[in-house]
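We begin with a single chain expressed as structure tokens, specifically the form predicted on its own.
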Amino acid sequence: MIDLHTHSTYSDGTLTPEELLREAARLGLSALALTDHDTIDGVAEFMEWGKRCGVVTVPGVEISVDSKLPNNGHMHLLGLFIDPFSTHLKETLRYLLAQRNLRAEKIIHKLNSLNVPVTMEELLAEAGEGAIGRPHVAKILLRRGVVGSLQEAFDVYLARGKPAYIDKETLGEAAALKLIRDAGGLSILAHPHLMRYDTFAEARDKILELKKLGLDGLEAYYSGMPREYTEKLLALAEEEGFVISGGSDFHGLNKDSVRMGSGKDNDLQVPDEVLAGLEERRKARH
């Protein structure tokens, strides 16, 4: 089995790239992708530790996309097999990282206006080398006793529509797809059900729009995705020639109900054949 959607301490996960790969080896996974949010800073380290741990490594990234979606839905793209040394990719992601820091400052300002004492210094220390994300803010709120759990931090303050939520700057659909392609990667629509369309037919229409812009594939296997949704995605992929991917979206303790390789309540199994299909599409492009 494989897992092609995981996060490390370089974004909002709690395991280092080394720890991710040691855990993958312990679980008997044959391949793992590192797909940190809007950064590839941990990929070189990840690739090196893959050799030591005997796990096939897939260099990746998860990019947030500016797309107008219903019901507070959101769109993320995975870039798999990206070139971790791509200058343009690095520069673009560093710009987005700078915007994340500005967003963090605005979140702190909102929290302070609600009489919740959080400082930028605390947040930077919490994030360490990683890109600042809302889970880092949530950890501070939990530690301070403002909330009783990480989920409560989102439910009360940090989720979309809550008083300390701030949108982050993102790339448009075409720009994000081009960025991945120019870096030699395959573009995969992450967790398609989280676009939150009312019907699959509407989601299908959006996916076909993305295909015209260069979308390569669909994350049809995903922890928490309804089985019938997976089946519809697999049928659409067969019909339209999309490549298939899958992963747990593992974040370590920041999403402690989701396990690497097996998802939540063992609802995930991504077969090795998925990686073979991705490799075949990658080779066909070159």
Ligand code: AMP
The other form holds:
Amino acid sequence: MIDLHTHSTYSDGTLTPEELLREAARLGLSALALTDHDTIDGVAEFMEWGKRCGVVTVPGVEISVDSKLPNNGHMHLLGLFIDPFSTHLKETLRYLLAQRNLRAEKIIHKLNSLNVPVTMEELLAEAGEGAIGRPHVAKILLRRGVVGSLQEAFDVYLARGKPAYIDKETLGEAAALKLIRDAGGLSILAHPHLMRYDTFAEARDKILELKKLGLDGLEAYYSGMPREYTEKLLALAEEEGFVISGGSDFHGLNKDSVRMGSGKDNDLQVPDEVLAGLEERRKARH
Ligand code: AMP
Ligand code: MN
Ligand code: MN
Ligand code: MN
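Please give the corresponding structure for the form predicted in complex with this ligand, as opposed to the form predicted on its own shown earlier.
Entire complex below, previous chain first.
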């Protein structure tokens, strides 16, 4: 079994790359991808620890994409097998990271004007070396007793449409797909059901548009994705020649219902063949 979607302390996960790999080894996973939000700063370290722990590592990243979607849906792309030393990728991600910090300041400003006391210093300390995300804000609010759970922090303040919500500066679809390709990666549409189209037919149309822009594959196995949705994505991949990926979107204690490898209530099992398919596609590229 493998898991090709995980977050570390370099973004909004709670385990370091080393701890992720130790956990993967303990669980008997044969391969793991690190896909932090908008950063590859943890990838070199991750690959080093992979060798020590005897787990195959896939260098990756998860990029938020600016796309007009219905029902508060969102689009994320995974770049798998990206070159962790690509200067262009690093520079572009660094720009996005700087934008995240500006956004964090705006979120704090909004919270303060709602009489919720949070400071940028606290938030920077909470995020550590990681890309600041709303989950870090949520943790502070929980610790302060402002909310009773991380979910409540989103429901009351941080989710889109709530009073402390601020949009993130993101790349467009074409730019994000090109960024991944130029860095030698395979582009995978992460958790396609979270684009939240009302019907699969509409999601399919969007996916076919992305294919024209260079999309390589679909994350068909994902914790929390309805079984029928996985089936539809697998069929679409077969029809259209997409490669398949799968993962838990593990965030450690920041999303504590989701286990590495097995997801939520054991709802996930990503077969080793998925990695073989990705590797084959990658070789065909060269
Ligand atoms: P950010 O990158 O700052 O936009 O934060 C995105 C992360 O926040 C996601 O990866 C989720 O972990 C979490 N998140 C976003 N929306 C919600 C929500 N409505 N409820 C709970 N967690 C959420
Ligand atoms: Mn996250
Ligand atoms: Mn995502
Ligand atoms: Mn993710």
